[in-house]
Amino acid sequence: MSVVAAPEFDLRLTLASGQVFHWEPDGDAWRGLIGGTVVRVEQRGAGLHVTPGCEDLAARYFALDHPLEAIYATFPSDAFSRAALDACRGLRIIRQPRWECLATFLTSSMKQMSHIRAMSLALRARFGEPVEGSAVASYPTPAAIAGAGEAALRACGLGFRAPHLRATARCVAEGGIDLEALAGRDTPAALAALCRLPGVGRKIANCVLLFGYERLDAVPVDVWIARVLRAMRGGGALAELEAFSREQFGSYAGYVQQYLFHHARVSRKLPAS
């Protein structure tokens, strides 16, 4: 194993924070796929022990270059935000493959993390390609999902999400949207383009912008974050909560959101009104 410097990083916390759903414990380490590459990672203090040859891949994927101390300096000073920061230190926003990110969050609507994981693994097993050295298959390509029957997708637990995923996969596979080209567009334009895809609303689009395009000011407002923000703001519709987050949390609003989300979900607490 090769060692990568990983100060201010918590591997377990990052993998458990609702960003990705296919990593598996492997003794004291974790094994997963970054794209189509098998990577085994183990944290020992401020060092990340990584499969040889995958050092740069892992460092980029886990965003070890994000300036966490500078990000922490932007956190609000209220008691709940400080508690979230203390509880979640070392959690980093993972840089995810864009199609995988889009498809995963498209299937996550109104589901708990355990259900999202089960759907993701079922899709990989049925429609992905086997990867040598990995018990988990690669994430299915847009063409593989587009060519699947709706019944087969529903059999993976997708329910009403199946036609949305299939239609979006077809759009990507046939060139109706170029996910890589979106990286060169400004955030409002990229958000609007994503929201035109079947089944994609602002929450899913903001997830994709944050986790797939590294727009660290993007704020996905799900049920937990809506509860937190309404307690902070004193109510508000979803659009108002999204605007409030951008105004209050600034250019690293996505990081603040992720810490608030994870802390609220784990602690089952909300800010004092």
Contents of the next structure:
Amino acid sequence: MSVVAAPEFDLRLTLASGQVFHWEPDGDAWRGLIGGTVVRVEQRGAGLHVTPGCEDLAARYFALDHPLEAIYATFPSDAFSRAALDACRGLRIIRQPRWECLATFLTSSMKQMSHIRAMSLALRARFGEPVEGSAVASYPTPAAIAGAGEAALRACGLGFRAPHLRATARCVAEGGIDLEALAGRDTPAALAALCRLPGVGRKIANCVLLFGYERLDAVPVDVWIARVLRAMRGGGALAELEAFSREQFGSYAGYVQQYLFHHARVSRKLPAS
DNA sequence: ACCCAGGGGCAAG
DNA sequence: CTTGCCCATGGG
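Alternate state requested, the form predicted in complex with the DNA (shown: the form predicted on its own):
Following is the full complex, with the preceding chain placed first.
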């Protein structure tokens, strides 16, 4: 294992915050796939011990270059946001592979995180490619999912999400949307393009922009964030809450929300209104 | 038994 | 442009 400098980083917290769902504990370390590469990572203080040869890959995936102190300087100063920052210091927004991120969050609707993980692992085992040294297979390609039967997808626990994932996979596989070219579009255009995919609405599209396209101002509003924002703002419909979040939290609103999300879930608390 | 989960789509007001 | 309801499925 070689060592990468990782100040202001909390690996366990980052992996537990509902961004990725396929990492496995391995002693004091974690084992997972970054794209198709198996990586073992272990945090010891400010040093991240990584599988030799994977230093740059891991540093980029875990976004060790994000300027956390500058990001924290933009955090709101109310008591709940302060508590979230204290509780989540070192949590970073991971740079995920785009298709994997889109497909995983497409299956996330009305599911608890433990089940999102179960669906991801089932899809990988059934339609992905085995990776040497990893118990977890690579995430299935768009073509692999597009070619799967709906019944086989439902057998992975997808339920009503099965036809949506299949149709979106077909669109990606046939070039109906170019996920790489989307990186060059501005955020509103990229959001609109993602929302045209079956099973993808504003919440999931914003997750993909935040976790797959480095749009750190993207604000996915799920049931947890909605509760937090309603307590701060005093009610409001989803569209109003999203606008409130963007206006209040600024250019790192996605980071702020991720901290609020994780803190609300773990502490079972909401802002005092 | 009952409620909820990192929602989306569609029809009806 | 909003609201109501359904869509499967597992966990608390």
